[in-house]
Each structure stands twice: as structure tokens, then as C-alpha cells.
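Read the single chain below, which is given as C-alpha cells and is the form predicted alone.
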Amino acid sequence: MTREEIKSLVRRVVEETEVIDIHTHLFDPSFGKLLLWGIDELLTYHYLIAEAMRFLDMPYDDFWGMSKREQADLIWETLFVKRSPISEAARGVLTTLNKLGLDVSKRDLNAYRSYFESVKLEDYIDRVFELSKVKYVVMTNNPFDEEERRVWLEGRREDPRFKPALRIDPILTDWERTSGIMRSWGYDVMERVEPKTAAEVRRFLNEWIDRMKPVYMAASLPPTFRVPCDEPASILMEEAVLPVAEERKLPVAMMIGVKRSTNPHLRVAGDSVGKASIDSIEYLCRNYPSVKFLLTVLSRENQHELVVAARKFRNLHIFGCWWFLNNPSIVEEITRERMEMLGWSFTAQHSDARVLDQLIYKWAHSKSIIADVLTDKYSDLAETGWVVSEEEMRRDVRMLLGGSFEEFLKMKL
């Protein structure tokens, strides 16, 4: 095939391949208002709040005092009317509207609202999954959030397109507060982590694993996370989380590098980024070879070291370009680097979506970049005389878009 023929075939194969979205912040309908969707939620996504605040000459408290609709109006006026929406988050809103068949050239926010008000949620979920070609998403479920906890205790209506993950970072990053909550629920834990406390945390985790049946345990961790050390996070990781993970054969997913509340006035939009310790990751993989670790890190400066670590440990699976890395130029760079060193043994992307509709644009944009990278790689192979069939190409792309993740889950260590 010529390069143009390869490019055409790759784009078609990537577009047609179903996605397994292995990390999101979405919820299924049984969680009620926790499932975010619609134009006002898209416009008040925290990426856009932080961007808009760079132009707004108003006190932060005035913005937070507005209704959701008023905030959306202000962000639309600031980022879409007064300026061209060239940022990735702003372009994503337009991609979503366009894929839904709405005319973005009219710039009619009220017309877009009318569309979302006219659709039934159940039908809209079906449409989003169809347009994004997502087979299923993995949620992030926090048993320390009272709204979520109530749904789980009362009995969730299962939707196979939304699979649970047990969020454990309150245990690892805020033990002083979390230990008090657990005591109020009847667990015999203390702020000082001693053997009895670790045993009670293991009991808690096992109970919630039985209740949720999660795909993995998940923790979003700061750049200061270190193992081993004498901090509660390290002790609880080694004496509670990892023993349960090993016993239950349940992977531990870590997302490392978020600095919380760098600007507290921005609330959820005020987090920042720092470099993770890959030494700690290597320690965990080396000392717990029967535990599977899923990992993504937030700092661009960590990426090469992370890929090298993944080459050394088969119990480490790296995935996605998270949060501040989810920009086309960086996604392309990281995807090329991982392909060149890991072949197909990683998951190219996850959406990290907080609003259902974001599945549409995040996967449309990511697939376009992945297709460009694959075009170059298959063209390189063609120059050697190695011919890749369409069937082989479909196999390869499935690996990048979730197949490698599912194989990793099944792998015997």
C-alpha cells in the first residue's frame, strides 16, 4: 500500500473500533444527579472555569454565587463569543455539539439548551455511547461520599456499560479525617496506624469489594506520595491495600501527580501538577510481583522514566494521557514514545470524563491523534517490506483501545 492508502485504512479502522474507557468520573443513571450531562455541565467543566477566570474581572465568590445556568452563560460569552474557542476544552464542546447534529455556526446557546431539554436521559445515554463507540466505561466510586454510599447501600441498578472502581484515596491521602469517619461506622481504627487499624481497613476494603465488585481499586495521589516511608499513606498501602489486592486478585490503579487546591479560590478547578516518584512505583512492582498495578502520572516530565519502568515490570500497565496531558500535542508525543518502547502493551487513552457528553469529543479527538501516529508506524513497516493486513490492523487497534487492558486483567503473574 502507498502511504495515502495506509492512512485511509488506519483512519477507518480506528474510527470503527470500539473503545473500553478504563478510567472516568461518570455515573450510571441509578446515581441520580451525580450523572452529569447537557450543555450547561459541559460549559461549567472545571477546565473551562479555570480558563474563563483568566479573563474575568470579578471576585471568585461572585462567580460561585451564580446559578449553574448563569455560570454557563458567562463562560459561553467569555470563551466562545468574545474570543475564538481554540483551547482543547473549548473545542471539545463544539465537537460534541457538532457530532450531535447541532449547528455550531449559529452560536445559539438557547437552541442547544432546547435540544438537551427535549431528549430523554435513557435515550441520550444510548446515543452518546453509539457516537463515541464506547463499549463500556469504568467509573470512580467513592464509599466516603454520602450520596454514592447511599446508592450502594440501598442497591444499585446495574448497567453493564458502567463498571465500578473502588476509590480508596481518602484512606491514603486524608487518614486523619477518614479514620474518624470509619470509627463512626463501627470500625476500630486509630489515627496512628497500628496492626489492629490495618486489619480493620482490610475488613472495610473487603466488604466494599464484595458490595461493588469493582474492576480495580483506584487512588488519585499527590506528587509527594512515597513508598516505603513512615507516613500513613505508605503504611496503609503496604499493610492494608496491597494484602487485599493480592488476596482478591484485584489490580490497584494509581493516578499520581495532582497538587490539590493550588488556588483554593477556584475550588475544583484549582488543582495543579507535580512530578511523581517513579522510584516508588518500581519499589511497589518489585516487592509485590503478584499485584497488578495500573498507572498514569500527571507530569509530562515523568513520561520517559515511566515507560522505562513499564518495560521492566510486567505487573505494571500504563494508561492514558491524564488531565493536563490531554492536549493534542502532548498526546501525540506520549503515544509515539510508548509505541516505540512498549509496542502494544499499554492503553493509549482514557477519557477521564466527568460529563457524559465528553465521551463524544474526547474519543473523537484522541482517535484522530492515534490514527496519525499509527499511520507513521505502519508506513515505517511498509518501507521494510512488512505488509500489515486489515485484520491485523484491527487486532492491533483493539489492543490500544482497551484490549491490552483486558488482557492485563486476565494475565497470570
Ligand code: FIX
The other form holds:
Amino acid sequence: MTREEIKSLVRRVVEETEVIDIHTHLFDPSFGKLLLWGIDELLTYHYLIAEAMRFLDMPYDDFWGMSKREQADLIWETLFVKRSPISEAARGVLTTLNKLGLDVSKRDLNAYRSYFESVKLEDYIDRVFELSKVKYVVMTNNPFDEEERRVWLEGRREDPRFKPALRIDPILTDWERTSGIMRSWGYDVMERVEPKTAAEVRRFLNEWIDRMKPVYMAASLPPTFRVPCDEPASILMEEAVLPVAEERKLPVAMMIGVKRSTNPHLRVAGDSVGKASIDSIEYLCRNYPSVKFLLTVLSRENQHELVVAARKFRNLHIFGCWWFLNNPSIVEEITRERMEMLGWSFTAQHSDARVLDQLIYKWAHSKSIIADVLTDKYSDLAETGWVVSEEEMRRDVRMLLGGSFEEFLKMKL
Ligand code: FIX
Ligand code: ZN
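Next, report the structure of the form predicted in complex with the named molecule; the form predicted alone has already been given.
Let us now look at the entire complex, which starts with that chain.
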């Protein structure tokens, strides 16, 4: 095959391959208002709030005092009308509208609103999964969120396209406050983590694992996260989370490198990035060889080191280009780096979608970069005389888009 032939075959194969989206903030319809969708949600995505704020001279509180629709109007005006929507997140809104069949050239926000008002949610969910070719998404399920907790306690109607993940950030990153909440729920825990407290946290985790049947336990952690040390996060990780993970055979997903509330006025848009300790990840993989770790780090500077760590530990599976890394230039670099050192044993991307419709653009954009990288790699193989069949290409691409993740889950350690 010529390079051009390889390119068009790879594009077609990547586009047609079904995706498993292993980390999102989406909810199935039984969670009611927690499932976000539609144009006003797309426009008020926190990535776009941060970008619009750079051009606005209004006090932060005035922005937060506006209704969602007013905020969406303002962001539309600021990022799409007064300037060209060049950023990745702004372009994403347009890709989404375009793939839904709306005329982006009209720039008619009210027409887009009318479209979303006319669709039925159940039909729309089907449409989004169809357009994005996503087989299922993994949600982020926080038992400390009051609204969500209520749904779990009352019993949720299962939808196989939305799989649960038990999110445990409050335990690891804010033990002072969380211990108080758990005490009020009847767990005998103390602020200082001693054996009884660790046992109670294990009891809590086990109960929620029974209730949610999650795919994994997960936490986003700050760049300062270290194990082993005498901080509650480290002690609770080793004395509560990992023993439960081992016993229940449940992977632990860690997303490391988020500096929460660097600018508190920006609220949900105010988080930043810092470099993580890969030594701590290696410590965990080495000392807990029967626990499976799913890992992504937020800092670009950490990426190479993390890939090397994954070469050393088969209980470590790395995934996704998270948040500030989810930009074409960086996705390309990271995907090449991983492929060159890990072959197919990683998950190229997750969407982190907060709004259902974002599945459409996040996967379209990521798939286009993945196809470019693969075109180069298969062309390099072709130069040696190695011929890859279409069937083999489909097998390979499936690995990158969720197959490798499922194999990792099944692997006996
Ligand atoms: O912690 C996380 O799961 C992050 O992905 C979010 O907190 C973050 O706000 C986000 O949406 C990034 O894409
Ligand atoms: Zn996330």
C-alpha cells in the first residue's frame, strides 16, 4: 500500500471503531438533572468559562449571579461572535453542532436552542451514542454528593451504556471534613487515622462497592500526593483503599496533578496543574503487585516518566490525555510517545465529558489525531516490507480505544 492508501484505510478503520470511554462525568437518565446536555450546557462548560473570563472585565460574582442561559449568551458573544472560536473547547461546540446536522455558518444561537428544545432526551441519548460510536461510558459517582447519594440509596435504573465508578476524592483529599460527614452517617472514624478508623473506611468502601458495582475506585489527586508518608491520604490509601481493592479485585484509578482552586473566584473553572511524583506511583505498583492501577497525570512534564513506569509494571495501565492535555498538539505528542514505548498496551484517550453532547466532538477530534499518528506508524512498518491487513488494523485500533483497558481488567495478576 502507498502512504495515501494507508492513510485512507486508517481513517476509515479509526472512524468506524467503537469506543469505550473510561472516564467521564456523565450520568444516565435516572440521575435526573445531573445528566447535562444541550447548547447552554455546552457553552457554559468550565473550559469555556475560563477562556471567556480573560476577555471580560465584569466582577466574577456578577457572572456567577447570571442564569445559565445568560452565561451562555455572554460566552457565545465573547468567544464566538466578537472573536473567532479558535480554541479547542470552542471548536468543539462547532464540531458537535455540525455533526448533529445544524448549520454552523448561520451562527444562530436561538435556532440551536430551538433544536435542543425539540428533541426528546431518550432519543437524543441514542443519537449521541450513535454519532460518537461510544459503546459505553464510565461515570464518576461520588457518594459524598447529596443529590447523587439520594439516587443510589433509592435505587437506580441501570443503563448498560453508563457504568459506575466509585469516586473517593473526599476521603483522600479532605479527610478533616469527610471524617465529620462519615461520623454523622454512623461510622466510627476519627480525624487522626488509627486502625479503627481505617477499618471503618474499609466498611464504607465495601458497602458502596456492593451498592454501585463500580468498574473501579477513583480519585483525582494533587501534585503533592506522596506515598508512603504520614499524611492521611497516604495512610488511608495503604490502610483502607488498597486492602479493599485487593480483596474486591477492583482497580484503583488515580488522576494526579490537579491543583484545586488556584483561582477560587473562577469556581469550577479555577483549577490548575502541577507535576506529580512518579516515584510514588512506582512505590504503589511495586508494593501492591496484585492491585491494578489505572493512571493518568495532568502535567505534560510527567508524561515520559509515566510511560517508563508503565514499561516496568504490568499492574499499571495508563490512559487518556487529561484536561489541559486534551489539545491536538499535545494529544499527538503523548500518543506517539506511548505507542513508541508501550505498543498497544495503553488507552489512548478518555473524553472527560461533562455534557453528554461533548462525546461527539471529543471523540471526533481525538480520533483524527490517533489516525494521523497511526498512519505514520503503519507507513514506517510498510517501509520494512511488513504488511498489515485491514483485519489486523481493526484489532490494533480496538486496543487503543478500550480493548486494552478491558484486557487489563481481565488480566490475572
Ligand atoms: O477530577 C476530575 O475528574 C477532572 O476531570 C475534573 O475535576 C475537571 O473539572 C474536568 O472536568 C476536566 O476535564
Ligand atoms: Zn474528570
